[in-house]
Amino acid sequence: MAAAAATAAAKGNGGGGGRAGAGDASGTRKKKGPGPLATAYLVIYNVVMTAGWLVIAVGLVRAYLAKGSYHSLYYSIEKPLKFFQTGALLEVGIVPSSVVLTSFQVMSRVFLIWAVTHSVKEVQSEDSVLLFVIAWTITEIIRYSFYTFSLLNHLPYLIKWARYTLFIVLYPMGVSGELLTIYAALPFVRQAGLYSISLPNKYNFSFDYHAFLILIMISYIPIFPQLYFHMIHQRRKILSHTEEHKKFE
């Protein structure tokens, strides 16, 4: 969870960068792609997930227009958000990205949704929740669209550009929302002793969930800059290669 937002774009960026890099270097052997059945499954999965995050986006817009305010919009998309973000567990090991990065990002987001936002009801009305929800929603619509069109070998440049450009804003936005949400949850976690285990007990084991959340927040400090600048580097690499390719077409 230490990089709940820190890996949000890194997963997609690392995966996309790896795919492009495999075919970019001359003389590099291309990895064998998935078979017809696997491709069909992946296309269906990515289409469903794209549609799911579009449902969340539409839900946010409709709720905003109905209420005339952006406050507490989380309640309008709580169920689909939980469903589709938790459903991302199905993609571990099947998307063209590092299994470690994919697992870390998915599990960290699931943790934030269930162990923080769901468990601490008081933070659900915080504007910071809306901040990371919007960042996730835009990111995932672009990412799953990217995977879908890539599998079909028909990737529009606009989607590729958006995937490797919008993170410049969405990444810090998501990180800020997650950190502020965890911070807002701290006093309620301490007051309720949520998920904490005190001594003495028969297992002679203690756990302070409040301190655990603080450690998670601190861990963003070294991780965020590294991944962000790595993504900047990947953007230059991928998009510059695309521009060079266009010149020779």
The other form holds:
Amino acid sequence: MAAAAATAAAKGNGGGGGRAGAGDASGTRKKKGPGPLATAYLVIYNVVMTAGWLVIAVGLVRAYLAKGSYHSLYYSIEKPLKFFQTGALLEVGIVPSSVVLTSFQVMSRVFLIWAVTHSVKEVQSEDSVLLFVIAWTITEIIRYSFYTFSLLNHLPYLIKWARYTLFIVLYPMGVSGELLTIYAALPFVRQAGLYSISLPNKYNFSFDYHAFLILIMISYIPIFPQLYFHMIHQRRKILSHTEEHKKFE
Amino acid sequence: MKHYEVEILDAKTREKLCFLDKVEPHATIAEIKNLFTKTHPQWYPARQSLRLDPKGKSLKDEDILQKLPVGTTATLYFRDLGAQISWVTVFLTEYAGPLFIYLLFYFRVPFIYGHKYDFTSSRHTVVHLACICHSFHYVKRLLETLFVHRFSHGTMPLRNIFKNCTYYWGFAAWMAYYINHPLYTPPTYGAQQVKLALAIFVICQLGNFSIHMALRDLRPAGSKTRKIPYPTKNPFTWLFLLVSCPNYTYEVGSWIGFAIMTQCLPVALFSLVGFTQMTIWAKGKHRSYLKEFRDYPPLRMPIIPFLL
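I would like to compare: after the form predicted alone, may I see the structure of the form predicted in complex with its partner chain?
Entire complex below, previous chain first.
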């Protein structure tokens, strides 16, 4: 869902690092964009994020080659992953539209990184972690380079195509990874009573993190199809529109 | 007297929906809406939004045709606001829920707490007091809805009732669960804390009621007039000197009082969420006042004196 929401927010009405000024989503060219200073900031932000996720991608490949297996690769990219995914919180302010969708997307990613994977050390060696890390990495590299090129008004069709096509596989992949990871964390959370507080206490409050995680998993059921079909719809709109444009060139 | 012709087009598709001829120049939008309903009965007036521009603001029911910037053939654009429900219905439903739900927890109805606690009673005085306060609060709201408030709008979108009831009923259940729990821990500073909190609660309830009455008296029955509210002889209304929406100020105060009384974190969270929403409303109201009245008192803040 964090994977899907990222792409959905990005594609729907633009989440992520600045698509202001870029003909996007509906294909209408909005002449008014950010000023030159803001544009510079956005370009730098998107370039840095693209680079960051490339670092993670390279880190994964190198670790795989060094270890000779794809198990427990999380440890080799743990720090840049935390850094760049958490850094995406900055996007929430600079996105021109749908603060709700963007913050939802970033929050769910940050939740998975910190409140699940970081907090429950036992799941860090699970293969499901690799599943969502790969999905996120590929998605983000494409998404941030899409924004960079859009801001510079020079978007290669390949990038646009990739952004609106690869999600078909990456989204379910990411969601599977996320769900399996949360599921794997459950017994350890219950055992340790992680982030949970029970009665009696002087603030008359209780919280069961184990139950909360189960609720999160259940919430994927209504949310995932909505986001997925929204992106399919966006894909049809944008890729066919581009085809038409090409016809008239 | 020249008659007008009115054509009504769909704001999105521009499809011609209705053509009215021989419309009186002094006809109101409300009357035009009624005429439109005759040809499209599924769109009762409350769900019609008519405007001069497809993307523009809705015209008001009181607007008069000849006063609008239109020729003798007026084109109006129609937007369906969706199914509507009356404000009174929404308020009664959203307030009756918490009243009833809290009592389910207070009386420890089966299947909430362990079976050995079914229909037992808490041994803490503050728990009984809290039930009285919470119930009083919602009874007051219900009575105000029926007898005090004069609503500007008749209806709101139907989906609001689901949203609003989820909020009120959900929080009521959440708070009530802990306050009436067999393992409830009474306030740290005991009777002192409860007495202080009760005083805050009562004062704020009286304050809130005073403001509602003052606002009611500003507006004649059946009208939608808006006037600047001013302090009256009732000291509770003197808060108008400092804020635009003292009703919200007092409401927040009541819930803070209730939170201190019960020393229950969910109550504090409910107060916080409510405060956030009321601040948004107060700011909007404050802005409207400033826009509408040139001589609006400059000292006033929206909800918190001098601050917010």
